[in-house]
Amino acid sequence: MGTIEERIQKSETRIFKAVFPSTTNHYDTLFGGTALHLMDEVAFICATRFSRKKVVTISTGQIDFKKAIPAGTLIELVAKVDSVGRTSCKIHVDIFMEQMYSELRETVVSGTFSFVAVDENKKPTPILDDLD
């Protein structure tokens, strides 16, 4: 499996979006909900490719929305384990929104997920296996 080191560089996980107007308020901007919707689900893929077990998410740490993401623009979302307890591992994510017709691109949204491993019977169970 690798080093700790090895397996959060290799879980990194991106999901690129395109922000249609089915998505939006009615402000022409992408809801809060979307956007945190979308986050939790890159830091679960992020969490299950770094431990390769049943994750469920536990908690949300502060959520920074640092600018309102139109229709029309896209939007990446880069999901990468920050930290990691017995059971538990926490996971930064931020998503950046570009133009479509420009090289512009900006951190809009900033938050952490954290998860937890769960065995059968959905109680905790460590995080990761032993490693080589």
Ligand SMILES: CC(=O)SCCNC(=O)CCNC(=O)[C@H](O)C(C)(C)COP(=O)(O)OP(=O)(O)OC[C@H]1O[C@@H](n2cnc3c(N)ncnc32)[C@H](O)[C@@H]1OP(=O)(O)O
Contents of the next structure:
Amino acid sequence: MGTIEERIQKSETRIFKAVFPSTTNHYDTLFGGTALHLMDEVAFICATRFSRKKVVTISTGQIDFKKAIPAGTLIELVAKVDSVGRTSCKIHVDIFMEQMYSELRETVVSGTFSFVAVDENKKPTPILDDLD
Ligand SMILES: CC(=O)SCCNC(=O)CCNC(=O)[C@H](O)C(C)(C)COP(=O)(O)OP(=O)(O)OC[C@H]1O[C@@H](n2cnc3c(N)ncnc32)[C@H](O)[C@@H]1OP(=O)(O)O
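Provide the structure of the form predicted together with the named molecule, given the form predicted alone shown above.
All chains and molecules follow, beginning with the one already shown.
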């Protein structure tokens, strides 16, 4: 299955979304709760692809909303393993905002999510067990 570093590279996970009005609030910007939902989802996919085990969210770190994300833009969520413990791993997520009709791209939201690998009894189990 490769080294930890190779698994971290291979499990980097990216999702693009168009910010349509159905996802925005009354300011015409992406609703914060929707951003959190998408971040938890991409972090979950990344942790799952990294460990190839059942994982559950145990905590979130600080989430920084640096800029509002207007309707009519594109966003890319990028999740990457930040650190690895015995049964847990921490995933860093950035949301990049892109204009549709120019190359302008900037980081607008960042945060971390921690996951624990669980066994069939829902108890913590080693996050990796088949390292080369
Ligand atoms: C994908 C989803 O939608 S999941 C839904 C939301 N999440 C859930 O429902 C999870 C509910 N929580 C639980 O079931 C339990 O807390 C479990 C199974 C995750 C952990 O059980 P616990 O007995 O509390 O875990 P334990 O104390 O042994 O710690 C396990 C790991 O979590 C880490 N951990 C514990 N608390 C935290 C925390 N607040 N933040 C970050 N890591 C933590 C520990 O350091 C340990 O990591 P390590 O082995 O890498 O050093």
